[in-house]
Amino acid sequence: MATVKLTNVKKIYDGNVVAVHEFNLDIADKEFVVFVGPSGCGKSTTLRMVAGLEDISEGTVEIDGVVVNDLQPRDRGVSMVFQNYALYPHLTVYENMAFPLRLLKGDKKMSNDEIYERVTWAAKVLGITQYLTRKPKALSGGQRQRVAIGRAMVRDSKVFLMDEPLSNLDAKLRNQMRAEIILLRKKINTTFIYVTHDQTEAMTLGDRIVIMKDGFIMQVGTPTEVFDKPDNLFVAEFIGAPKMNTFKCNLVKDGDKYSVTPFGATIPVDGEKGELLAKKGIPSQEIILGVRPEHVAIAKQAGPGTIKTTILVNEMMGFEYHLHVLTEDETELIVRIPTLNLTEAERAELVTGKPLYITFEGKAMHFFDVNNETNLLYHKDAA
């Protein structure tokens, strides 16, 4: 077993700077967990306080079920994984992997065939049996990475922590080793703790994603909960790429049915959405109203429920057109349109300056607070 348990765990600096507030979070043995927040959210100090590296100024961590709070980083039976690699330039590649496992004294000391056993298998698993005689200085980034996760891997360690490791990778790089992070995950069956600041390794990797903002949680969730049901207008606009469309607008109650009526259109509240509107008995009043772009539609005429803008910019992606549009009202928004869903005429209409009618529906929507900003359906504490 390999839970991990933080109970009311602050962490406080000098002059009362608190970095992290009252973290809460259970995780299940061989959980993948992913914080991600913008930078100074408090991700990877919750991290280090986990890994022993920062003193814990409030609450307790526990890791199947023993406090670690005064427990050395040695002593708690994780690895971590940092963002820069950390590598000795002076030692191969092998030895790197092989350093953790020549420091261990008493009976969990191991031999010479122990060793070369253990790093040969993480080697093998990681793809760079090749490489073992090399320096550091032989290899590509994404080769070093491969090292430094090796040479945690050796550890058998119970739990696996990684602080923004692909930060440091290009593009293509940083796509092949999520990927090679989702087959390892299968691989060893750890539990996980992985912080990034980037949304999409944090969707693609997490089987539940922690979500801060100003050292608080926002919100934890699967990656489908925190997409479809955002708890608060951050977690809305924070996940997802181009982020979600918000603006103000009224919500009108009449009788069992709602609509909208975002820049003078009106638009009507179906399906789920609709239901749970009704079911709440949300009052009419003012929201911000969220639609993601890719569930922004071009109209094929005016009419009551569309929109006029003015194409801004056309942004070619390959397999989709992100358009960013300026209502009559000068309120800027993203439309992310397949290529495949239009033809060659509708496509040379697409241009800077040309007129756009848009609308969405219902289901689409998401409905916001204008106060506090909490999701007025999905929010705990909503109505």
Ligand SMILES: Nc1ncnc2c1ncn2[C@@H]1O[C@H](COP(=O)(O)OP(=O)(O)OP(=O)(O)O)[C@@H](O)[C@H]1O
The other form holds:
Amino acid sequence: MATVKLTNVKKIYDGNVVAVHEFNLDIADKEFVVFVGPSGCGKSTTLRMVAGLEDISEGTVEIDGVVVNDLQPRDRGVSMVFQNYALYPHLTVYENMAFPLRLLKGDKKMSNDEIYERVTWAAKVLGITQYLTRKPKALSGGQRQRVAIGRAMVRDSKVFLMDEPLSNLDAKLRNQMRAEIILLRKKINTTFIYVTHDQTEAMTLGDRIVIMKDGFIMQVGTPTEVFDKPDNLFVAEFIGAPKMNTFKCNLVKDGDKYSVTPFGATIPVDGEKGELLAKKGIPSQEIILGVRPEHVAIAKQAGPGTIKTTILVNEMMGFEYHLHVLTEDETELIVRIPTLNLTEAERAELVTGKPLYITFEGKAMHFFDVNNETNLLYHKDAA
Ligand SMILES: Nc1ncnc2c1ncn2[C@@H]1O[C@H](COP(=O)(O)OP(=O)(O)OP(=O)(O)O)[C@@H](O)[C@H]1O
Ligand SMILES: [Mg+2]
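Having seen the form predicted on its own, the form predicted together with the named molecule:
Let us now look at the entire complex, which starts with that chain.
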């Protein structure tokens, strides 16, 4: 059992810098929670307060129901992996991993046999058994990263804390290690808090994601929740790549039917979105409309439901194009088009300078309040 509970946790640094405001979160036993957000939003500070590496200015952190505010890091039952995992260069991989165990004192002291058992178990889980006698300088970046994770794993911790553990690795290795962390999590089956600024890492690893901005929590939810029902414009634009297209336009109510009128077109809102707008009785108004690039479609021909644009750039991603297009009022939008079923002639039309008529999928639109940027349909305080 290892639950973590943060109640009204606040961090004020010297000089009255408030890095974290009123952080409230209940983490379940064995849950994998990811803190994500732009640089400086308070992710590491929050994690370090859980670890005991940073004083908690206000509020409480509980692990398994016990307030740990005044406990030393080593007494909190947590292990932490940092971005700059400093391995000891003069020690072998084995000794690097055994190091935290050799420091244990009193009734926690471990015999050499127990240490051997622990270290070889972790090495096996991480697939680094063959490197145990090497020094860190004779390892690749990904292998060193695994040693750093192993060093944290050998301890009997209730909670595993990771602060951007993959950010020093190149893209390919990062993808590989991400998959390994998913497997590792199944093998060690403990509670995880993982910090990253990469939304892909957050989406793929987290049971729940905490999206932060300027020391505030913007939304907590499963990857599906934050993707499909972003609470506000910030979350909508932060989660998903390429980022959601967002712009002002009018929402028009006609009886129980709704449409939007972006860039002079009239596009009906249908499906669950249309029904929910009607159920909530949302009146006609100016809104911020959000449409993900994958929910923009190429229109076969010009018409009242289409928007005329000009192609600025076509980024070939292999399995799809990312088209950057410009509307007649010079708003830039991104369109994702799968390449699979396009003919040569169709591809030849998708180049810089060519006109492109687009439309939006009415069931996949997002509606935000122009004033406070909250989601008109899903924000928790919404009418
Ligand atoms: N020791 C300190 N004294 C004063 N301000 C600090 C201190 N440490 C961090 N801060 C500030 O607190 C805020 C949050 O920092 P934090 O390191 O938690 O951000 P982060 O979300 O982890 O960012 P990154 O993605 O860049 O690691 C920042 O504005 C930072 O400048
Ligand atoms: Mg950080």
